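Taking the form predicted alone, here's one chain by itself in structure tokens.
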Amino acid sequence: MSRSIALFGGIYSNHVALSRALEDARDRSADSVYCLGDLGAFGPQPDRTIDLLRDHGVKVMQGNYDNSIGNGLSDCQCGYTDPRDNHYARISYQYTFQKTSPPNRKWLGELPELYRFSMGGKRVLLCHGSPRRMNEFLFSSATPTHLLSKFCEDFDADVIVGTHSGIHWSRDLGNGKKFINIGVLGRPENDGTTHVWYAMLSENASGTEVEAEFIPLQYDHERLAEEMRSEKLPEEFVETIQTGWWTTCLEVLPMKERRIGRY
């Protein structure tokens, strides 16, 4: 019987979407669930997200946000240079750090940075940004295939799975190799829709290949928006949840992805 694994990325304290995704993954008979990091940021009450993941036995790894919170760093290691993006990153990070309980901060600091397992006869590597750098942004329009192939070679993997950039995509690299970005649960994909994304990884019928299915997930985004406002988070963050258009973190987007958005 073939295995299937649910993969969540970039929760960003969106506990409403996370709760819905856990239900959806169960309904799809996922054998296990992995979270590829960035549990906090952007949304309200980060401990709710952490508690959900721990209560459901999700295998969780560090994103840059989790590494920073868990080690008491001064910023999110997001790498922004734009003053406006840095302004909102500081607000988000300070809120998340203050609202994450000390026991949960300790737990975040102890999470692994990578996960490895075999599936469909393939060596699968889960990372946050890339295998070489936790906060590396990889976008479909700007990431060359030869770089992804080199990652597979350098890190002994056939299938590499990441998140971090906020937009899902995948690429067949040839010779049975693949790169998959699973997108994020925490906020929409800058396309004017309010749903978010996760991925299901499964073995093909013969058990010799790994296939990815991207799952669009509707959730009660208005409930999340109300909670964000009650926590006095920036209205720019709330607008993204309600409209599906990014208002911050825009400097990381390559031109092709940037043109799709409103801003």
The other form holds:
Amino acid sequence: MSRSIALFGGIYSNHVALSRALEDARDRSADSVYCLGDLGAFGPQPDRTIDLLRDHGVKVMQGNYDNSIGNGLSDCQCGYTDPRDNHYARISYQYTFQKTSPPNRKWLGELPELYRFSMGGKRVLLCHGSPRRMNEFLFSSATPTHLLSKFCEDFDADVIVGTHSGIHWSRDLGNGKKFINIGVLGRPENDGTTHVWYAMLSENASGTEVEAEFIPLQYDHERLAEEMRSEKLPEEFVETIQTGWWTTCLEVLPMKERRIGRY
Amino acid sequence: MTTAPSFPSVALDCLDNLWFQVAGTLCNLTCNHCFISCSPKNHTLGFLDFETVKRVLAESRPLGVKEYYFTGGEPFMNNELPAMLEETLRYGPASVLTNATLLPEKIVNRIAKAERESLYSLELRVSLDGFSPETNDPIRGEGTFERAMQGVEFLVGNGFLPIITAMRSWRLEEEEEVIGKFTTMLKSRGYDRPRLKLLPSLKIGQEAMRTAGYTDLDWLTDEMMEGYDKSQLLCTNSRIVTDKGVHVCPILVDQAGSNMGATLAESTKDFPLAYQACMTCYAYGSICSNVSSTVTFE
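Shown: the form predicted alone; wanted: the form predicted together with the partner chain:
Below is the whole assembly, all chains and molecules, this chain first.
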């Protein structure tokens, strides 16, 4: 039987979606589950996400948020420069830092930065932002195909998988090479729908190819919104969960991706 | 500009940003803060031709360039710009830095079509240095506010979300109020989700005369580079092509010594931070990229 792997992008403390995704991946008979980092931010009670991941034996890698929390840095390293984005990023970071237990912080600081494995005869490389920079945003409309091909060459990979930018997409690069951004479980994709995304990576029956399927995931987003409010997280964050439109961190979006959203 | 005796040297880490100085130093405006003193009469650097752009684009592919930028002078003075953008959008995302006063309907329709048909974004960065004629025109010239805003309206009407770019000519404590006034004005002109980018003033070119240039103490030293994140410096990730060759960065383009060779391959060597303007980059980081820029000293 061919192998399949569930890949989760940024969780952003959305433990409600994570819990649902773990069930969904089990129902789809995933052989293993990887999380590509950014466990905290945005949502409530970061330890709940960390506990879920550890209890289910998920292979977790470090995102920029985890690197910051784990090393006690002063910000999330998202690189926002817009004053409004920075304001919200600060609130979110301070909350997440304070609510992450010291042992969990230590655990975040020790997570690996990349994972490699073979699947369908391909060399698969999992990273957070890009293979060269943990906090690099790779949006579809701002990432040349030749740059992705260069990453494959420089990092000895046929398939590169990342998250970080919050919107799923993939591209065939020719010569059997692929780039896949799996999106995130943490918040919806700025398209006016409330579901979030993850991906299933499978090899074909003959074991000669690897395919990604993007999975839209409905979850109890109202329960998450309620919990965010009881934790006094910004109403702007709650609005995103309830409407599917991003209200903050918009400056990093290239025009094509920005045009799809409301703000 | 005088030079100091020894300078820190910086290696090109990766060529993420490739710039084309398509209009050279020629501009239809004569702004009094222009860091390379562009004007209708400044022929220091001339127009780039389409063939050169095509050659460099082809050379850029194996180097893994991530973004392409078009600047001047005023890029739309170069009639070949639309063709250059169409070609570039086959390679990757493109951005044009414009004053938006030279945007005929035919040209905007053409580049809007190119953007719609491309996988990649085409960003228009429109320079506007005030939220009203009273605040903008003393810097950019009589009547420029209204002309630029007509250009902005036209771009928005054609599906673009231009990035309005302003040089800070106000005090930091006024920043929030100024941003608010920009936002209100842009919304009142039909741009309902404006993107705004703020730049520090570069104390060179015309701006050195308008305010104050760097002093003899403003040099980067090896000591200052210790523990500093060099990726903030443009010269670690950018090069710019002019009709004279490939230069280290857009800020130093008219300085002797910034020309690194005829091809991208020749321009990949280390660069000495031998210019006082390097202080601006050191202090403010990658101000030339599309995301907004805020002064933060912690």
